[in-house]
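Next up: just one chain, as structure tokens, the form predicted on its own.
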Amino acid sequence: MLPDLVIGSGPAGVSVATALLARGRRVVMLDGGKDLPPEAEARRGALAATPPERWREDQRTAWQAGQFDAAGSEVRRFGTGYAMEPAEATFAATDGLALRASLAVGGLSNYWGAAMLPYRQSDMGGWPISEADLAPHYAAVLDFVPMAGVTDALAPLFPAVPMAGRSPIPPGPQARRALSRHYPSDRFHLGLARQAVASGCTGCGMCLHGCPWRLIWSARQQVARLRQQEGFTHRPGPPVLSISETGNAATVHLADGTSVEGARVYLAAGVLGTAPILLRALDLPDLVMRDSAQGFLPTLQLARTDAAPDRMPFHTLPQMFAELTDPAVSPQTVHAQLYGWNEYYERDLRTNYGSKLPFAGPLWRTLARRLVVAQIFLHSDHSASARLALAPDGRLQAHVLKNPETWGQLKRAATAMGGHLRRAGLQPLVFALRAGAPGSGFHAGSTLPMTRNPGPRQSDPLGRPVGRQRLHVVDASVLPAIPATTITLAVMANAHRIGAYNPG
């Protein structure tokens, strides 16, 4: 019996592989295989072996230097950029798309912010699947992914993932203060953030640089577990070029000229990894990728908190989630992730304003301690998109298709959300609202959207392109749209759903 082939080891890849193994299928996972370099692993181990209050300042500084030294939209964790491909490795040409690819074991989940929410049914209008279809697969995914959080004001919006019995990462003083002052509203919902983080957080504040204890979940952890299961093979190697199929099998063609045969192929290489494979396999001139636009709204916490937000224990993942459900602003949910103090704030203030007030160091520190930044996301209907095509050298050419309503919609959302946050003691600085570049929020996909009656550049509810029976696309590429709420949990549940289905 031929095995099923899974291309990619990120969140979608491990989810579909887990579902296939539960069905008794044999699985071969193909990916780029990059992993944390030995010197970075040694630094991580040294930090993890020592309580954070005993870390030397040079250890802390060295751990943070990788991200602080990163250029442009590059992200680093654990002092290295191993899990994010530089733009020139993916694109022959692009005019501002900030999305990046990964060839690492675990994909971009090595670097993510761990924010976790399901999709709301009200944001899935016209989809061939429903919130109820995904609900059992959210539960299956959360059997191997930890989820921190509580039942609070967010619970009525997201019934597909009950929070009973879960525990939160202890919130910082800024979140405690804001939540204590927040009042209920039928159009604005503020609660503790939900994160994919295991118990045992020490509050060392290194979340944005790489948790030394690896408590922030990464798909590489599930790859390690799958390796222990009978019937699973992890096969790192050369990139996948294309996929063909016959009546009884599917063949994956690799860049070194070799090929691998399987019963079915489940394509989970990430949006930018999947696109060139589909362009070759389906002989398409281009694909259009949809994005969830993001912007940053700084707020100032006017009242003093019961403790300094920059003193351990604290974490720098999102502290709160805010959901705006106001039809006067958008027919879809507007989502925000609110971040309390982190070491970026003071650095940004010094960089942008230090030359004008060179002796104001204490001011920047004081101001940074009062900042709470809302990262606001919009539905893809309000956002830019990008046309992806193959360049002659095999890389992608990306052309951003701007949406003229994005900035106005972002300002409306920030103004409305800022009004509600003001009542929670957070003074919005709407004049300082800043839009992120297209793709910079890493909430993107919908290049081959699922529909009940697919045509060209679409897929059926099992992620199969027109004319293909043994190729299933299971990553964010097949989402019919990109809602504003967090993307990873929904992508994982959909991939698990497709893997759990027996197409015969």
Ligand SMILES: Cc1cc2nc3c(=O)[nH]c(=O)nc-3n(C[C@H](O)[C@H](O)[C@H](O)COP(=O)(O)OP(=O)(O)OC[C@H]3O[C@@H](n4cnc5c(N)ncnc54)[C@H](O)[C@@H]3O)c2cc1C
Contents of the next structure:
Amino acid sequence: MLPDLVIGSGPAGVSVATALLARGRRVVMLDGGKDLPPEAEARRGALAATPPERWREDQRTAWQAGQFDAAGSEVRRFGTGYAMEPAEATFAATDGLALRASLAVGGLSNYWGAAMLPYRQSDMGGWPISEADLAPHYAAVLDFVPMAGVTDALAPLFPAVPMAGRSPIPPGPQARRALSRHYPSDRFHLGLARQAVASGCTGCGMCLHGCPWRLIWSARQQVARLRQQEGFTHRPGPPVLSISETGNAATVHLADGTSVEGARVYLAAGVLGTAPILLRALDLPDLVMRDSAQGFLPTLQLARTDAAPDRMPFHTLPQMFAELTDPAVSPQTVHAQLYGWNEYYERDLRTNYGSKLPFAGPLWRTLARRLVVAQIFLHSDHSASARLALAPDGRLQAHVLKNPETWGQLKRAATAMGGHLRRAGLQPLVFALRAGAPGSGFHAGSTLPMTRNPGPRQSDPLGRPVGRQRLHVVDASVLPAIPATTITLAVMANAHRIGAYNPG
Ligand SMILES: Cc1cc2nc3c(=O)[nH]c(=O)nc-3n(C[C@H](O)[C@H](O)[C@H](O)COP(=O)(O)OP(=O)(O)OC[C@H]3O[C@@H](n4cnc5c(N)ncnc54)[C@H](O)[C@@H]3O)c2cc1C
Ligand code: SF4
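For comparison with the form predicted on its own, please write out the form predicted in complex with the named molecule.
Expanding to the full complex; the earlier chain stays at the top.
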């Protein structure tokens, strides 16, 4: 019997593969195969072998240099950019779209921020699946993904993922102070962030440069676990170009001219990896991708905290989540991730204002220690989208379709959130609100949205495009919309749901 083929080893790919194996299917996983270069792995190992209190300053600086040296919106971790493709590898023209693809084992989860929330039923209006349909699959995914957090003010909003029995990464002094001052409101909910981080955090503060202990989960870890399982084969290699199907088999066509046959294909190449495959396989002129717009609202915590936020132990992942459920602002949830001190704040202040106030070094340091930045996300209804087509050379050609309401909506959300944050002792600097470029939040998808009665450019609730029986698209491409709350946990649950279903 033919195996099932999974294209992609990111969060969506490992989730669908885990579900298929649990059903007794044989699975061959194909991906771009890029992995952490050996010299970077050696640097990581050396750091992890020493407790962070004993690291030398030059070791810290060297670990951070890779990211600090990265150009523009490029992201690096572990000192290398291997897990994020440069714009020109994916696009003939980006038109300002900041989303990037990955050809790595584990995909973009090698670099992600690890913030995790499920979707809320109220943000899934008109979807062919419900929060209840996803609930068992959140549980299945969280069997292999660690989730740090607690039951707090956010719990009633997200019943699909109960937090009982979980432990948080110890919050920093800024979050401790804000949370101790916050009082409940039915339109604003502030709580500790939930992150995909395993227990044992040393508080070394290197989260934005790659965790030396690999405590920040990446799908690469699940690929390694699946490799130990019978019936699973990992086949890194040339990229997939297209997929065809006959009556009882599906064929994946690779860039080197070879092909692989399977019973079914589960396509999880990430939104930008999946789009060109779909454009070729379905012979479509274009696809429209939806984005969840993001903006940055700086706030100042003027009161002193009980400890310096830049003294170990501390972490630089999101410290708090804030959810605005105010119909006067949006019918959908507005989500924010609040970041306490990190080593970028002082650098950014110096870069932007240093030439005007050259002797103000200590001021920037003091200011940086008081900053808490809210990264605000909007639902895709309020955000830009992008038309994706194939350029003659096979890369993508993007055309950004701006949404005239995005900036106004972002300002309304920041003003309303800012009012609530002020009561938690965080003074919002709404005049300094900054919008991110489309795609820069990496919460994007919906190119082939699931619907009950699919037409062209849509898929059925099992991610199958019209006319295809053996091709299931399982990554964010099939989300009917992009809610503001974090994307990856819901994508994983949905991929697991599709893989768990026995189509006969
Ligand atoms: C800096 C950053 C921070 C982020 N922070 C968060 C966060 O805090 N919370 C959150 O929810 N999300 C976050 N994200 C988004 C998150 O990383 C993605 O949602 C997630 O990785 C998507 O998973 P995926 O499996 O669909 O695709 P990807 O992770 O992109 O994986 C794609 C896979 O497909 C393979 N592939 C691609 N093209 C081909 C091809 N043609 N042929 C064969 N294989 C192919 C790749 O090798 C890879 O294995 C962040 C992303 C970034 C970059
Ligand atoms: S602070 Fe961040 S990088 Fe350091 S151990 Fe904890 S999770 Fe890893």
